[in-house]
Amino acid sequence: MTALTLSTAAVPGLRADAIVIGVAKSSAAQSAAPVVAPGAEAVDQAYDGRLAGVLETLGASGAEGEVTKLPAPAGFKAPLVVAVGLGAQPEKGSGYDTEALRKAAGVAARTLAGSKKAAFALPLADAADAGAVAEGVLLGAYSFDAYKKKDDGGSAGKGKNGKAPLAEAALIGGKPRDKAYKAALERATAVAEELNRARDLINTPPNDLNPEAFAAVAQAAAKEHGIKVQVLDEKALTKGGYGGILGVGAGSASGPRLVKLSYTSSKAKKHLALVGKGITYDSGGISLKPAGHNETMKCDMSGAAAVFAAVVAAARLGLEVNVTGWLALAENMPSGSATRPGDVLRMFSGKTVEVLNTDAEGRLVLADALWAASQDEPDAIVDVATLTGAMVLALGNRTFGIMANDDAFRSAVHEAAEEAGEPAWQMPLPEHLRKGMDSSTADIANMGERMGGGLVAGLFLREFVGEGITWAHLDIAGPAFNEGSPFGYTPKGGTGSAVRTLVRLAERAAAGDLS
């Protein structure tokens, strides 16, 4: 991963590969030269103050994303200046957004890839603003290439003909005695490397991961970490009754798991549980995906890694408060040992599930992990998934849809989201859709309603939360797996979506707030 520094060196003498600067889209509508951002004071100097128009002609307008190159003025040690869109020009008085900065940060590491140095002259008006920086540079700078033909003699993150990432990064303007800004650059560090890791697991092939593979990796993180983990194999889950789980696993050779991941703080005065879908690969079982939507089912574990990351980034950064993460892990396969629509499936909580669709499978499996998580009486629980195709028709491949059993729990998840610089969108639970689940042979089906599937969904979910304890969904099915171009500091394939709001929402628990 990516080396950071915090740097007080004056830009020209800097030995750098590239120094990046920030521009932005001029507030004054008669003009159309971006604005130079605080932070690259020298490289405009050096331009004798018209860098502007140098970058004006080049092209450049500032917008976000927008990556301009130009050669290093006389006297430079840096050979290449990279200025990066910051978008919209702030209001006088205001400094820019942090997820501007975080996004701008992820575009130039990844234009920057094979290079060994940069240095990142953006606008850093306090520590919080170097900490967008630093995780926009680590997670720009993801690659995932461990599949990849490595070249004769390479070196290992380094595909065939591809470019490593880059390699270290000077953010300027940064105070590396400061605490706050140490305190920064080490939370960035543990949240975007774990976020990686999250990434790493949703783009590993199904034949390489599967719910026993997923568990080992648990397994050696909460053993590096002071994390207490249990694992409950096929025995243990026939045994404890786990029929949601059992029976979405039960058309695979490979079996399904439930890992419970425990970390504790001696100080903690909260405790907030973690659900995550993992279905390491879904095909669908007996109700099969038609052609085209097979490709990329290997991402339907994005929740489970999504909590698996949370959680362990909790432990790294020493949080005061107590995060429990459930990941509910089963391949869902279609075999002569599969489950059948129609089927009955008797669930943890000893509530009855008529499967009227195979396809509707992880809230199946959900539905086990929330009630085993109630069980402990957290003060709050959190489940993420990849759970349906109706969540992307209404917010799009970039935002996630949020649903809560209080209120202002589903606000302060918002808030936790858009703190965290995640793109989420507060839904309801409509009560009129509960009767389309009504089932004459079980207690609930698995599914209801089609119009408002995603809102169903959660619905379904809500009937195996404890009673009396608050809960929130979040459907990552959109922005948890980018199919097209990289943009931002997100790549393409897994995102890690969920992973920054989750960690957000654990530091507010350890705060004592969770409303």
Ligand code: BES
The other form holds:
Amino acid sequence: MTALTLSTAAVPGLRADAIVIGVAKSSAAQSAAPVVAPGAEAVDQAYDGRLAGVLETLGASGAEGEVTKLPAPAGFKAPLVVAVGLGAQPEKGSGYDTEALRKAAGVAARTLAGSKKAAFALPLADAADAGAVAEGVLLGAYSFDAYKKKDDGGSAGKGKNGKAPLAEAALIGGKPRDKAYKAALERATAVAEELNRARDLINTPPNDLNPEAFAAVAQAAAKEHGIKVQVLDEKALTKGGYGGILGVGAGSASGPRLVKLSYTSSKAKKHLALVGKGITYDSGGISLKPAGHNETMKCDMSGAAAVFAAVVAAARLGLEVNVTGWLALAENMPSGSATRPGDVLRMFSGKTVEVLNTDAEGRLVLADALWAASQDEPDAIVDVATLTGAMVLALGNRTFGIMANDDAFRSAVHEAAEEAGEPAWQMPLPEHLRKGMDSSTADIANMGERMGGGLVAGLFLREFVGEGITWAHLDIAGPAFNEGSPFGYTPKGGTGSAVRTLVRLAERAAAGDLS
Ligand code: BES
Ligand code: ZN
Ligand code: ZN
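Now that we've seen the form predicted on its own, could you pull up the form predicted together with this ligand?
Whole complex next, starting from this chain.
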């Protein structure tokens, strides 16, 4: 990963491949010229105060995602200036939005792939801004090339088709001796490293990441970070009566697993349980998905990857809260041993489920994991899942849906998402949709009305949350995997959606605030 430093150095004398500055859209109605953001003063002075005009001549507007490259002024040690768009100029008296800084830093880091060192002279009003820029750099510099042919190596040994990630970033204006700045950088590093590891897991092809392999990765990381780990294999799941997880995994040559990760703090006052859908590949099972709908289904373990990353990040940050992570891992495949539409499963909770569609498998593995999590009586449970195509239709590719059995907790989760810079929206659990899942054979069916399919799935999950336990459900089917071009700090492929929201929630819980 990119090495980060806080620097008080003067920009002109800096030895680097590039200097990154911010440019914003002017709030003045008549002005088409962009506004140069604080941090770029030295560059502006060297341009005789005409930097905004120069940028305008080059076509810069300050829009988010925009990159304008210009030669560094005479006398500068660095050869290049990269101006990144910050979006709208903030109102007088308030600073730049942390998410705008995070995105701009990510765009710059991605643009500078192949470079050794860049100086980030973006507007840093406080330690939180420095943390956001650091996160943006580390997340934007991410690349996944484990499966690309290596060339003779170059210095970083990267594949022929890709450039090595930016090696070093100095945050200019950061205060290297200030505790808050140092803590912000440490937090950003822990969160981004774990989030990038979640991205790696999501991007790893399903022939290399089956439930057993995922569980092994979790075990190794848990050991490294002092997290207690328990892995239930097929035998243990059978003994325990986990009919949902076993039913989904029944068609695969790679058996299912349930992983429990327990991070505990001696100072904890709250206990947060996190549950992740970990379908390492979703073919749909006997209700096979048609071609065109299964090529990206290695991403169906993104919820488990997010939970795993969040528990490890909480441990690395030493948060004063107990966090238990549950990874419900299975591969959904058709075969002679697969669960059939029409089969009835006896779940871990004792309820029976008629499987009407084997492609609605996520709710089956989650049901068992939610019931298992409930046995510890945590203060709250949050599950994360690439659960329904319906949620993608409703909210698009960048926003996840939040459902809950408690209005205040749903709002708290939404606030955590906003604080983390993740787009999310609150969705209802309309009672009238429950009867669509009535089954003539079993206690409930795994499918209901087609309309509002994301909410139907949420209502199904609600049935498997222990009595009186506060619960929220995040459907990340839209934002978990980016099939389009990279944007901001988001790469193509696995995005690490929900990791930062879960870490924020754990931090809020550590502060005694869960709703
Ligand atoms: N893994 C899919 C949901 C999904 C869709 C994730 C698109 C990411 C992108 C899930 O298991 C599924 O297939 N859900 C079905 C449920 C239906 C059969 C009730 C769906 O949404 O179509
Ligand atoms: Zn499915
Ligand atoms: Zn699925």
